[in-house]
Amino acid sequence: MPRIDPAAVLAQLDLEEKASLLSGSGFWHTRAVERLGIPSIMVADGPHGLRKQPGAGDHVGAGDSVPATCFPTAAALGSSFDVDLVRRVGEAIGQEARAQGVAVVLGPGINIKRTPLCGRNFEYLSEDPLVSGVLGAALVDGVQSQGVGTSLKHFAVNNQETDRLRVSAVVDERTLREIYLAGFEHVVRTARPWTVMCSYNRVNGVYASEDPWLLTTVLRDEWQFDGLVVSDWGAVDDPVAAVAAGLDLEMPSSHGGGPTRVTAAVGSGALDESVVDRAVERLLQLLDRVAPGTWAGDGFDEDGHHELARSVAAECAVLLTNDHGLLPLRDDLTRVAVVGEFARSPRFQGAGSSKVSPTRVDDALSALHGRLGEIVQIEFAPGFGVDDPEADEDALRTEAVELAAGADVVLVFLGLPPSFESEGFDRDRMDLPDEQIRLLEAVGGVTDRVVVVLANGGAVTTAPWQHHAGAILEGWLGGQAGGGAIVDVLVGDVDPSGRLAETIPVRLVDTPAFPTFPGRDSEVVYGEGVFVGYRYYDLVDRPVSFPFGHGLSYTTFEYSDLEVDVVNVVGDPDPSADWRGPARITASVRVTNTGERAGKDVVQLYVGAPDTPRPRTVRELRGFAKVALAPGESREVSFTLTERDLSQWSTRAHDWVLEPGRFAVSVGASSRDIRCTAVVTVEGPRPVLPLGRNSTLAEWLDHPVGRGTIEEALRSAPGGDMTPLLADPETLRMLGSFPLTRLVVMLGDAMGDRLVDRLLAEVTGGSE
């Protein structure tokens, strides 16, 4: 495909021909104008591989696919917490998505995980904003490397299916940019994705297609994206208001629908051109940025990225719990018990949207025979039927329980039937199926050595049961090659190196969202803040059953010389992470391999400020790194710290805001498994926040101008000195929460007339 000069191109269309590229051709099209040379690309779903529609297609996933690697799901992704596995993940999506001549791959998703209960929970990466944005990050630029764009979504703010396409986020302004918008500014400001998809939803009653603070202000005018934004299929509610927030290209195609009553508002002067040129201009630069890389043919590395598949998915897979070390399995054995038909008939993706058709599919029963067949009796019995309602749980029960009596060992492969999670609709509770409970129970009845492997997209709880379980290994939705390479972590292949990228309760009652989600009458109230997944939990110091961050090793692993030092630098060294500010402090642990073999830890760096007033969290993730180390190998791990790693969002100042004093700098190998930890204070002046005519005597006393200001009129009151309110600190603790103008209302003429307007000009100079 040539290339495109967008502004040369742009200046030879006519208003007809703008309008109707900024709808699409069909599902998975942009629309062409021949006569100009314009070329139609194609986009497909991708989050976690290519998912290309032969012919018209569908987005919900009912149609068939090219088969392509399945990756194992975001969700798995997260627990990795390995920047490089993602990007070569990226990266080999990229090369497949070349090879079928797709330009821009839908993904990846980077939406909070709220509450556990969202449906495509599988398809994101994290509670945390930071996991969700170093990754996301990295799966953008492995994808765009190889020459094909990708598509970050969902922005923003959308973290439940009920409702998806009309439920209004309400969410206060400090959660949306701490939590919400975090890891999108991460991505976006790092990676510089080509295109950004907008949500389904409202975010506080606007539709995200149509919100121009989200879609302008936001980010091109704060983050200063330069791509396209895409709505995600069927989001466009009014194409004029779209155009005008921000959105570039609605799709699917409108039909002609949208091109109309965009070239009618232009007519009628309610949409100036400007608008759809500068629109159309950015399709023009999609376009040019995909054209060297938008070829068929080149075709992949099919046995290459398989294993790739398996050695991530290895690398994803959490190991809980592992009582008496029944982890790895032992050389010694001679009979192993398999029990769950997951073991036979894997459950490895999700469904919806981004449902793949795998190149082949590894299920860990026969990876089982074929790594330890000859030496092992391996026998097996589904346990449970997988979403039969004509299966007969007693009789299969029965046959498990007789099997697993006599063995050495029992794998118990439980999970979600695809009828609990998928895009479209949410879980309703986070239990496992009831018969699979049953299972797990009558078998523990018999053995105490089981060993559960767990196939999920959305986190379970395992309270109820884990009593019966020797291990736990946490295996998420490992894609095509997840059955080998759970085989390759229980074998002792490969050491577990996956750790929780979100926390699991005790029970879905505990959980911040529960009392909220998922809303009523169209409208959803974010009503606990900041305080999502371990923010929470942490701050009202709730039990789990497994913290976020959490994940065991077949070796151990020791911290030791935590060294923090307070800098200032001026201009940080690190271009990409110019927008967060000046260094701060520095960070530096070491971590030792105090066991007998090889292995992975994530060191995990949080902060907290423990003096601040203000609701904050007790701990946050600030940083985390991956480390492989040989039995008694050390390294020293590092970390930089910028000053908006220290801050915190001021409703006030509509800004982020350090407020110095002292702040606990943390690691450890979760959020409660906490090694070193260092108190540092960072010096500097208080943040001066605004006043405004809505400002309390409080704050005009905090205020460096203003407090003198105030005093100055209480001392020259035409009713006389007024100073002694501030004297005694009964009247002014409780005077101290009036707004100025109400407390001058209530005082009368002793405080004079438009006394309020006359003292904000003086503290700003006759602006608020």
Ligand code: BGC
Given for the second form:
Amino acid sequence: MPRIDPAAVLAQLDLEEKASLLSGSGFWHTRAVERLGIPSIMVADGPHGLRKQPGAGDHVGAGDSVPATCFPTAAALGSSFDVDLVRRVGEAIGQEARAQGVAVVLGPGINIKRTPLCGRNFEYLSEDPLVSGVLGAALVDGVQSQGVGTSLKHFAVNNQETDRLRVSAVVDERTLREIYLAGFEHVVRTARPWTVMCSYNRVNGVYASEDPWLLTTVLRDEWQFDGLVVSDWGAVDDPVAAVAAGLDLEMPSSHGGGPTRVTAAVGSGALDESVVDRAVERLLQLLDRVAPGTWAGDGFDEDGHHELARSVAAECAVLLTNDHGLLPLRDDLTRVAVVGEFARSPRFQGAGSSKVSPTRVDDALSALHGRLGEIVQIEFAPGFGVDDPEADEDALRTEAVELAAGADVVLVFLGLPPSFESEGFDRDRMDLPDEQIRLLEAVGGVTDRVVVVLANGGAVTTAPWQHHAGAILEGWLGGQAGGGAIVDVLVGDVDPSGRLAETIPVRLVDTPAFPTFPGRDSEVVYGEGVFVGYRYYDLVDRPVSFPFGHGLSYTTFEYSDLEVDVVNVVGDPDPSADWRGPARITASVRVTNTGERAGKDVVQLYVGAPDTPRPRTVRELRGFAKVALAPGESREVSFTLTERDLSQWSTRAHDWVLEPGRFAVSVGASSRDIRCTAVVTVEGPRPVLPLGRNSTLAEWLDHPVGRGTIEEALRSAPGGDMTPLLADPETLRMLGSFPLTRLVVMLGDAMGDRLVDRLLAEVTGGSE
Ligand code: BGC
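Instead of the form predicted on its own shown above, give the structure for the form predicted in complex with the named molecule, please.
Once more the chain from above appears, this time first in line as the rest of the complex follows.
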């Protein structure tokens, strides 16, 4: 593809041409301007495989797309906790995109799983922003290493499907920064995606597509994003406001509607032409970035990618329980009963825009026959119908129970039918379908050697039935090779090394967003604030079925020799420090494989900050590393925590603030299974929060300069020295919360406002 000189090309375009470029051509292409040789490029979904539609386009997964490898969905990838692995998936998707002439892959989606009910959780990585950000960045890196762009989505606060095109997420500034924007920030700053896709919803009343704060102040000015912002498909409500806010490309085509309004707005003076130029320039820059050769149709290694999809899916499966060593399957078995339609007809991806046409699909039943069929008798009963109102559940159940009764072990494949979860709508329950639970209860009545294998995108409750299962293997929606991967884990060819990237609560009503989800009248209030997922359950000490970070292995790991050192930064922070600020804590821990099999563990580093102001979390994940260890092998794993890792967002300072004090640095096998902790003290000046007209007496006294100013003002008060007030703790406690403006008026100075302005000027040296 020819290189483009954006500035030179821009200068030759007239206003109509420029405006026309700001809206797509059809469903999947940008617009060309032949006169100047501006090409059109193709974009395509989506996060876990390519969905290139050669013919008519749609964004709901209805029409055909060319065959592509369907990798495990994000819900599964999140559980891998494996940066290298996710990067390899990205590389493979990038290769397939190149082979198909697709310039930008519309993903990854890294929205936070605020509630398990979000119908699209299968497309998202985690309830935790660190996991979302780090793995999201790995996927972006992988795709873009192939000269193909990505579109980080859905920016921002798109955590439900209900009313998704209008709903306003009402969320406070701290929660936004610490939970809902943090993952995006990490990906933008570290992996530099070529494009970011704005979401459908509104954030605090403003459509994401026309929010200058989101699209320009935060994304570009703060995070230094230098790519293009594209709308989600149909997210633009007011095309003029959108361009003004920083949206560069409206998708799909608005058939001239958007461009006409933009041109008219420039004509009437409502929109400056330079704003249009800015957006067009970004589009031209994107075109220029598309690697020469993206169009070559160079093919890809179908078999290799299928094998990769299989090994990745195996790394994502989470072994939730394994009583009496039921797994891996023993090699002296003679009869294995396989129950559940999903063993034969796997559910391996979700519905909607991310739906891939797989190059092939492995089912667990065939894979099991292939792996064990020669030595073991394998019998199958479907047990239930999937989204089949005609299915005779009683007969299916009876058949399955008869089969189970005579088997050495029963593998029961359960999961969510497609009708239970999808893009476009939310779930209304977390439970498995009733008929599946009835089936399991019946099977559990005749044998206690039951292994449940789950296929679901959003988390399901296990509490209602887990006592019937000796072992539970959560396979998520594991992509086209997921069936084989599950067998690899069941028989022990692969050690289960997935860990939960989201908590599995006991009941839906235990979930933090339960009282407010999905909102009403197009508004949803994020009342739980930063207490999302484990941050909530751990704060209120709520029992959960399986905590965040949990997952068993066929071997065991021990942690020892936790060493935590504080790096006290003296003087100016290290100028070479990155956006996270200088290093403040280093931690290392020895992890040892104490079992008899090789395995992989995910070492999780949590930090609690008991001296930071409330409300505060108990602990938050600040680092993770996946390590492969042979039996008896041990390795040291190290982490560096930066200033940012120890900071919280201050709504007063509108910035990250590190409160010096104690920090509990822990290593654990889940947020609830903390194995060792070191408490260290980070020293440093207390953060200086800015004073304003509304600042209270206590805030003034807390301020290093403000305190002296106040003391001086009180000393020379018109009615005589009032500093003795400050010596009485009880009085101070009562008066401390009064803004100074009100206090001075109450103390008899009618001109209190002016006095406060003067004091403020003294403190700020006249800059305010
Ligand atoms: C989805 C996006 C997707 C787009 C194009 C929208 O409905 O929200 O995730 O990339 O369609 O298919």
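This is a predicted model, so every value here is computed, not measured. In this text, the rigid core denotes the largest set of C-alpha atoms whose superposition between the two forms falls within 1.5 Å. Positions refer to the first chain, counted from 1.
Comparing the forms between these two forms on their rigid core, the Cα displacement of residue 732 reaches 2 Å or more. Once both forms are fitted on their rigid core, the CA atom of residue 713 lies 2 Å or more apart between these two forms.
A movement of the C-alpha atom of residue 722 reaching 2 angstroms or beyond is seen between these two forms when the two forms are aligned on their rigid core.
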